[in-house]
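Presented below, as structure tokens, is a lone chain in the form predicted on its own.
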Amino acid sequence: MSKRAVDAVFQALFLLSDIRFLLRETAPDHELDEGERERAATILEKVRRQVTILEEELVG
């Protein structure tokens, strides 16, 4: 596995931890306000970029 792929895995995991923290902050109902939704959308877009890197590096 390339260094780029390994870095993408770790970066995606860190970003998913940010989502986990956001969900923890909004427990128990997980009703996000507008700012939290925007924050989640930004984080998820970054996760998608990391997954794209993984697909490029691992699948071809």
Second form
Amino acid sequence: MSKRAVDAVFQALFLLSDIRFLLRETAPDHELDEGERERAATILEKVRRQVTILEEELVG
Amino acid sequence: MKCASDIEVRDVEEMYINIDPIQAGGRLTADAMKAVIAYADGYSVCDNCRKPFRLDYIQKPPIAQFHADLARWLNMDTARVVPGARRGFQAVASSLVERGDPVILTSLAHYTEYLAIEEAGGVPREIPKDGSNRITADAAAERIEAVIREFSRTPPLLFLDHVDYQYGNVHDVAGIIKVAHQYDIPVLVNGAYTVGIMPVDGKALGADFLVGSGHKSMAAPAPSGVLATVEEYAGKVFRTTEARGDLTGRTFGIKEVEMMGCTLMGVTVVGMMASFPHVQERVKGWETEVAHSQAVVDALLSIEGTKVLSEYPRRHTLTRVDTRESFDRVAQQHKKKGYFLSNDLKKRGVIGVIPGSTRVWKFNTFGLTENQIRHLSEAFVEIARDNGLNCL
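Now the other one: the form predicted together with the partner chain, given that the block above is the form predicted on its own.
Shown next: the complete complex, the earlier chain at its head.
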């Protein structure tokens, strides 16, 4: 049982949901202002961390 | 892109500005989307259901608290979540209306109010709208008198739409309820277009029943909604079962008859709950939403020949317009006929106007950002100019 992997899956999905809502807020052009670009970068960095955890837990 | 064998991914909210009149207030919040991901399985909220085995008693997730919070927020005494506003209408009509009873509603009422009356065996009687598509207290009083004369009894219930779905007009709910109460007629306020998008205070309105729609105005998955009552009627509408199996002697605890036991048992209720803090906050920004609506309406009115059929200035984000003398004139000559408008809007990143509509149609600006409001207003004017219509 890998609680760490399960948590990482949910966390990554939640973070990607935040990206999804960024796309919604900026539709239809998706021209992000500086603040939005920073927000996107922060979220994506966190997603990468969760993917790393999943690789560690599931792939080895 | 597909999300399952033959089911396309729905990405319209990500790709376009969506002004569909019924979809605006039901778009999920990010938190609701996350809750949906976590609680997507069927009876997902039942993991910790303990005696007395009823949805509104569940502590984890905090559904019991949510029910109490909902009632307090609406300033009503009791609340239950229901599978859509229509199920709230149904529960109340089924509890109060006997076969052959006259039930009053308005000429702008949603069809599900008629169905709820029909199912209960009632006879619908409509309050007429006035020339500006409003329901007034005077018209209500006249109709009540006429119905009492016709049936020789007082109607057991009156349905009243806070904001109607046809024009998005805000009606004199408090005034009409005052009249109804003079005849001892309880009133159900249909807040499908108000609860969750603008401030609503049930007691201030005088409502005996207040119904909201989760998927229409509370940023929740469908079907979801809320039925709230004052104390006087809670015991009647939320009565518990007295059924007993004649062979088995089985009884069914404190399940509520009109709720058919438990109502929302998964994504619907957690979606409502996750959005609830945001919904409570967003109603405080209603004036901005109305200003956005007004800006788009004014852009449309700058197009020669366009008329607004809803009350003006706007007091809601749902608006009905008449473009028979503007966009429909273009449609007569255009190779795409009436489809040119929805096609041109889509090219500019806007959807939600029924394809082919160029005569009388509705749209809803709720929830759009400042940039999206500007984009939308410019899109209408550009399409008009590109097709030879004069703009002020």
